[in-house]
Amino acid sequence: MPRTGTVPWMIDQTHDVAVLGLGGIGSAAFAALARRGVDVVGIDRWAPPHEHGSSHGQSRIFRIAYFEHPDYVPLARASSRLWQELDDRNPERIFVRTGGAWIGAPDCEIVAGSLLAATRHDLEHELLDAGETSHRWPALRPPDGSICFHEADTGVICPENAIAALIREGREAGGQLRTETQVDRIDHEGNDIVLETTSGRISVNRLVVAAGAWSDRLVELPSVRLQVTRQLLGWVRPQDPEPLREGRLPVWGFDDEGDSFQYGFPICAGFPGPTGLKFARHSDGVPCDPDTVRRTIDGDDEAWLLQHLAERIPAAEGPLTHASTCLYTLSEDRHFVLDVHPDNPSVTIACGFSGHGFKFCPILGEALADLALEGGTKHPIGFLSCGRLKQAGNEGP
């Protein structure tokens, strides 16, 4: 619930809805509200798209056979259509279908979980052994005895291009922006919410909080505990990039036989940012403060990033030319939190995306617009309500 206090009488701007945070989720909510003719203002501490939070780094994986939990599949299907429409409407490349190859032991999460989702929702897929996998994609070297789960509908989203397009569409539909604006305080006065910011006081009727790692600093979130962690992204310059380009290499992931997996992307033409092959490792990461996180990369970071890469993708062997950091904001069960605030129906919260939320931006933007305007949505997000975190065990959806 927003903090209460004495609100100065002078208001600089009044709007129906404010969206705090214009990363992937916030920019999608901003655009969805503006398209509906809502008087909406989008507020961000920096000038999006930027590298301070979680919505950057040239590429994000899109997939439908969702190994984290089958309940995400209907949302992924809806997002697939909306990403394609956004890509069709805009000159920048936003969404590229490349296929996806998830490789590991038959019982590892990225294989078994994907198969469960595909089976439950009747998704087209293939299971390939190690020899079939390397024959189809010569750049990949799966270990003996491994299984590859292949989904043709997997692809790549460019977060910078996506956010720029969503913000542009929101502005063209009448939405207003307050960028490079920090929210210092959120207060209540009657039915209004007043945001005290570095560029003036803004009064709104409803508030959408999609502020990533800063969400629980802006609004108290009962029953929701968030942990911010430091993550690493890397790019190498391969000696022969041809086998690694889109059309010849899918999005790929290798299970690490633990609580992480190494993943990467084909080299996609027309994406901004570093050149070369991008790769990373999905894990909980190191807890950090989003305002003081170490952004520099040291030798230990480089070694952790590069571990196993050359043996899994020999053609990727080459110097590490660029590395950067981003943030995960983890919920306790590693699933999203999307809900009307339990103590204030004028506030909608979207947080805890735990490193796998960007692919759902367009459909979650629509759902957040519904929640802000109507208090509910037809989209199947009930399993992501904050109420589940009050239950004993926190076992997730």
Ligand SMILES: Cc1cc2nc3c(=O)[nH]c(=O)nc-3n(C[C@H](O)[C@H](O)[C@H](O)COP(=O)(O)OP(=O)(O)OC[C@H]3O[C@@H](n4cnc5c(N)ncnc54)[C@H](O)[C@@H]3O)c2cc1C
Contents of the next structure:
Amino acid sequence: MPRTGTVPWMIDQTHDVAVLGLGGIGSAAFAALARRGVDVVGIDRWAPPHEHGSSHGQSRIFRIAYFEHPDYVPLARASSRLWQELDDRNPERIFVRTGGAWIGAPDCEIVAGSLLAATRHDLEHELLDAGETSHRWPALRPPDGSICFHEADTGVICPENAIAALIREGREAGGQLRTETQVDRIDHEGNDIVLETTSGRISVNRLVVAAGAWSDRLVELPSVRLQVTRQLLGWVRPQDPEPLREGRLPVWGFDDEGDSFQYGFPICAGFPGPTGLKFARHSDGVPCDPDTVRRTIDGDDEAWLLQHLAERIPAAEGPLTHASTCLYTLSEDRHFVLDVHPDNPSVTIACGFSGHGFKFCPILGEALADLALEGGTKHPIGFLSCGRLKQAGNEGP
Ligand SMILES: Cc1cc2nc3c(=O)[nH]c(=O)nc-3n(C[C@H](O)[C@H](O)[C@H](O)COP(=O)(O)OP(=O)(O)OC[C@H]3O[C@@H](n4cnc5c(N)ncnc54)[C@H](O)[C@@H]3O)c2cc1C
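Same protein, different condition: the form predicted on its own was shown, now please give the form predicted in complex with the ligand.
Below, the chain from earlier opens the complete complex, with every other chain and molecule after it.
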């Protein structure tokens, strides 16, 4: 029954909670809410998993010794357990522990930052010199004088398989889906939130906005400024794939001595998508509009992707067989924004994942369910609140 304050004949559906956006973050929130028996609807403009947002491309790195900031470590630890459980419960291959090798000068962010997080949280790790690194993984060619930070608990998550499993689990627990349904506007009518969509109006008590690159088009977020950027992923067909398979190659990253680093994955069996070795480069990227971003790949893109690859992993030398684009949504300090909306406690927001959010989906799904239902959470996400961005300088957590 529609609730007081709505116009009954215009509302197609009523639910307690809506999750707007079913990428990695929203599908985890949808599953968490449905498992708790909440009357939840998950809405997406496309049919997830899809290639239009930020949660596609076969693989995402999972790691615990978090070089971006040690405060993420408890969330990564909790996610590790939840990913493993999701993988165990589902037929798709979702999470593979491969180990991770972060290589660069001793004081570069990916080495020094990982070491800081590991030391502060007493995480198991090893530091290897260049000779020890290439002895352990003969496919890698670390530069002389570099250090490798190795974490055995690092692994690979398949985003397409993860999202499919989360949405299926949410549906099996009673969650409703409205896919291929775009939310055009969010209105407040009395205590109700009314979503104007391309397939009718949906009235809810509470809303979780996990709309990735489109978040600030849907909800005004005082103090939060987001920038969407174009990112590239590539696959090569190596002449000899054997030394590049899981078990023989870890997740790897090489510092670029600048504001980017090149990284990639071992070849994992059972993941959908292109064959071959997948690699990419983490950098801020080029600002873009998520609706008109160029999805085609040109020669400059190829050169940017392939730069240094054969030098760092000679066995990976081979033709670029596939490349695609993906979106980062950068917050000003490159940390997530996860909070109850400062002006409206019925709305919870999750955005600004800044190119490193996927690994936290299961724990953030739980935290978002807590925020939506109770207005707070026991999970340590205080450092990701909107409030930090009000402070001058936006120096992060
Ligand atoms: C190239 C690349 C590599 C990455 N590598 C890693 C990694 O190794 N490890 C890691 O942890 N993270 C990584 N990330 C980051 C991670 O993938 C993202 O932080 C995460 O996927 C963000 O998920 P999301 O749910 O916020 O956004 P999205 O997946 O984009 O989901 C948002 C959803 O909202 C929907 N939506 C938007 N507007 C509307 C509307 N009006 N109506 C209905 N639906 C709407 C969209 O259709 C979409 O499905 C990477 C990202 C990229 C791009």
